[in-house]
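Okay, so here's just one chain, in structure tokens, the form predicted on its own.
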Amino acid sequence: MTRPIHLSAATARTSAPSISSLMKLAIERPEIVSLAAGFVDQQSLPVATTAHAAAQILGDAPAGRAALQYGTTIGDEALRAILIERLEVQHGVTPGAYRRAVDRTVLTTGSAQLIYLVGEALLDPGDIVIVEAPTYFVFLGPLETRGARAIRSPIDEKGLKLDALEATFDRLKAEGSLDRVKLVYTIPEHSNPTGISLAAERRRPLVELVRRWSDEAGHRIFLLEDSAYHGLSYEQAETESLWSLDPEGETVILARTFSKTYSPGMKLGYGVLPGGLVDAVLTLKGNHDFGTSNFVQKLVRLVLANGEYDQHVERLRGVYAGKRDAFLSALDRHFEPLRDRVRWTRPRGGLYVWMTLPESVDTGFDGPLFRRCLEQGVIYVPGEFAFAPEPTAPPRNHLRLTYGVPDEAALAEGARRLAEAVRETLAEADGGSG
């Protein structure tokens, strides 16, 4: 008799990541243009700086053999040193202004295992996280597995409205719950899943206001800046980190990872802590792995050294443009009919658009358009995994798009598919009358 196996009560909160059947759907049907996986463009991979910087490290035997032992838990101090040395050449200080913040910067396998060990140093079940409506999804995943609350405030072409904000924390307030509330989660730049971008003027004020809402509390809460898509602007020069405005180090976790501007395969990410959360992330870091990949980080600091991070972002910017102007101009000829009743965002930067129709079509898996566009070789993410599930059940009328993985032709053809699919829902939506 097979005994029973007693899963962790974090484990049986824990949902499957929506993307993975998306994924698997994507590869054994090659055929179909996947609008969905967030990936990276393929061919702009860079293979051939990696193999010159591998050989250059492995070439020098005493070096290969530092790269190849392990490294510390906090990470490699010379690449730390770098990192914040170009956010002193990014924000236009003087050189040496950030130097104290080499000692609160972590080197993480990509930026997905800093935010996770951010969670696991504050969360408890039942605190609470204020996030973007739409949000990142993946980013509810973890959340879930600390059994916290997922709290949505909403955005608009600006990004997050600190009106919008400023009424949650009331509410929650006025609901006996702002003890809670210990992380307000933003991407501030070209946002997953809108491609939206937080206003310059907004940066600020939302600093500020996490900060006036912590002395409210009377503890600590945390303004968590996910900068993933930092250097992929393709129309103008990127406006200040939020973290740049938090001076005395207080309020502002800055995530950054190499993931979208050099490969997701090397998994090397970091962060910058205030000061109180640097030991509480890195024993728990010691528990999970020691210490990023040692390699991984001698060889990202070969290449930002050198310069050449910096030519391939450039080389990247230029594919990432051409791809995103491709497939906006294929959405305007395709749905130009139906754009009284479509509406899309038009990224200056990353990688995703973000699609609303008429509230009365579902865009879940189980809806009716899914399943055109399945029949029609296209596929998507459906909108209502990016929704926090508080204050209200998600709305089920939005899809995210990516323009990262398929080529110019392959977007084109994509964004016929999808007008199609959207055209003969719409139509059965309305009866039939088309």
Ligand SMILES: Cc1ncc(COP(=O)(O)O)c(C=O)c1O
Given for the second form:
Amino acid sequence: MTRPIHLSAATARTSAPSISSLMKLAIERPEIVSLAAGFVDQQSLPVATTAHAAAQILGDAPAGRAALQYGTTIGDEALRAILIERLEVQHGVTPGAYRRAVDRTVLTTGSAQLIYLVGEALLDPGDIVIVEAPTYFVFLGPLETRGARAIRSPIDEKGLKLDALEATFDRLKAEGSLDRVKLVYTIPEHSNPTGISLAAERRRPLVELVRRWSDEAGHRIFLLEDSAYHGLSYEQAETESLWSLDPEGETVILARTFSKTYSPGMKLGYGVLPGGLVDAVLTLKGNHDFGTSNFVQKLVRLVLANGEYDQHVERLRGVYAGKRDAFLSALDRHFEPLRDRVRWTRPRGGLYVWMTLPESVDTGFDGPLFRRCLEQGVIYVPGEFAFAPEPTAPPRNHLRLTYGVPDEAALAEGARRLAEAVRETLAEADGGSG
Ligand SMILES: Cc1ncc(COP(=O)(O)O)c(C=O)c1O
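Provide the structure of the form predicted in complex with this ligand, given the form predicted on its own shown above.
The next block holds the full complex; its first chain is the one shown before.
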């Protein structure tokens, strides 16, 4: 007789990933233009650079054997040193200024693992994480697993609204929950899902705000800076990171990745952690996987050191800037008749456009727009997934669109199909209410 499976409470409270059905759909119906998948541009993946680096590592037998052996849990020391030197160059500080951070730098299996581990290290059921509204929906999964409360705080066209964040903290204090707040999670560079970046003038005040509330709470509240799209700015130089405003590592946890700028198949990310978190994260990471692929770390170290990584990112920026321009101009063209009812962001980097429809339109999988989009042959990610469940029911009138994967012709066609589906949906809603 088959006995029931008693899954753990943590597993039972974790919902299935919200967009796996979209991935399946895009594979099953290749005629669909997917403005949904967060994949990277297929044609630009650095095959020759990677082949060359792999041949170089494996062409030297001792180096090859070292790369094919397990590494340490924290990761390759020379690579960690290079990453910190690159942070010094990015922020124009004297060489060696951040040297002490090398020991606080942890290489991880994608930045997904780093942010997961931070959650695992800090959160018990009932603990609170303040996230942007909207946020990177994949991070809401681990929070659910931990049994943590994700509470959203609004953004505007300049990123997190500091007065609203202050009000969120005030409210939590008033309800007696301040002792449960552990983390503020932000994506300050070309955010997934909006493409919006945190304005320069809000950066220092944000770090100070979190520090002040940490003092008020009487325990450390961390600011998790997820810069997954760092390197992919198409117009101007990158803004200073939040981490650079806290290089001693009291408040800010920096998470970065090579997935978007080099290869998601490599799955290499890293975090620069406050000192007090390093041991906890390493202990947990040891339980997960001992350490991230040593071979991949050696390979990335090589392409960073020989300049090929930077050359690749330079080329990639050109490719994505072209796609972004093609997509935005197609949206401008096809949505022109709907201009007063539909808004969208104009990203200066990253891979995403966030679209807002009238509140009456439900963009969810079961709503009229998604059904029409399927008929037209275009898909997007319903915006509702990107909103934490508290403090009120999430809005349902947004869409996350990405221009990362389709080529320029497909992006233009996707925009046309989407506009047609939106036009029909709005016309039906107007007719229904009239
Ligand atoms: C905001 C953000 N953070 C983290 C990740 C995780 O990427 P990876 O684990 O491949 O580094 C992604 C991937 O889409 C992302 O968009």
